[in-house]
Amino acid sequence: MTDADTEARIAAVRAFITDLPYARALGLDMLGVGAGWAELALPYRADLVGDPATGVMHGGAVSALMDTTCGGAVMSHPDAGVATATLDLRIDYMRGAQPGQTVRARAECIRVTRTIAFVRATAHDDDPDTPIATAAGAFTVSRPEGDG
């Protein structure tokens, strides 16, 4: 894969994520994307709170952030196709996000086979040394007909 191919793949990932209706509804922001990795942010909003008593963001919103970030990491990997779907995603929550803080996720595609890509991700708020959650997932690898 040439540098131009990699840049085109990264541009496609950026466009895909910014065009996803649910990503727009959640307010996901693309922080960065490169060959096999992606970083997204989920800004704090009152309508995403899961527990009004504490102001903690709903775990489903954090799950959507992590799933989308993982998908972006797969799509940006030079050995994967430009389309993917989640096969399996395990998310381990370690603590609630601090009310008022943006949640950031970074995912890395750690291995790509002919049909499956494996990804790991971490989410944190303003304290990157204390994760909110970690994830491990398997995603489909879609290749054009006759490729791979």
Given for the second form:
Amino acid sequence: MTDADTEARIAAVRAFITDLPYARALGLDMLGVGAGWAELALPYRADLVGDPATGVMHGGAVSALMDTTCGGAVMSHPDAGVATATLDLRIDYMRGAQPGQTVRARAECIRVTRTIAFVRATAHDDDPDTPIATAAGAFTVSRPEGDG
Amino acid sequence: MTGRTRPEPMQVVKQRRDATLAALVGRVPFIGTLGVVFERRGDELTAILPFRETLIGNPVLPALHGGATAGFLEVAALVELTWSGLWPEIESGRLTPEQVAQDNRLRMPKTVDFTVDFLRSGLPRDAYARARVNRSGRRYASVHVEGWQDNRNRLFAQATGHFVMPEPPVRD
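Mind pulling up the form predicted in complex with its partner chain next to the form predicted alone we just looked at?
Next comes the full complex, and the chain you just saw is listed first.
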């Protein structure tokens, strides 16, 4: 795959990944994407709260942020095809995100084989020192045509 | 009222269970946003995710967004865990639907980790899930969830999660 292909891939991911219906429904924003990494944001919304006693957003909303960000990292990787699907995703919730604050996630492909992309992601609110969640995922890899 | 004179009429029991479940689910804004509803048979809950276009993550196939599936299974796990923990208090009448709806001392369990196994792509149609509390101690719980669509025996996703239980509420 040429650099131009990778650039086109990255541009496509930047254009469509936050445009997917469920990403739009949650209000995900694109912060940045490069070869094998992506950064997305989940702005705070009252209708995404999981515990009304604390105002903390539901883990399910953070899961969607993590899954989408990891998917973006895979699709923008030079060795992976543009189509991917989640095989397995583990999320560790270290603490609740502060009510009112945007959650930002960054995902990176740790290793991409002919069949699998291994991805790690970390999410923060406004406090950069303590992550609110981390994710570890395995994603499918579709090989570009005529390759491998 | 004392003793075991006669059991409550079934309608009273059912009404209290249904109202408490509705209050529990209604407390959580994200459940309404995702559109998850629950059906109850005795104490057994089935979570239902009615299909909507906004749940799509792959418009080409089309398929449900993995994040929607994960959120659905986590909702199913959390509601089952909270529901099964409250069940004795619901049955005894010590906990009313009004308290469940409004009492901010009623805290939800906190998710520690949640691992989703995506077995096949989620089809653009309704999905169902049932959760089983495998272990529930005073502080920690482990819950497994199964999700399916057309066939109960062909799961499209399953998940396991660990949770920290809330401190027991102080009631007067």
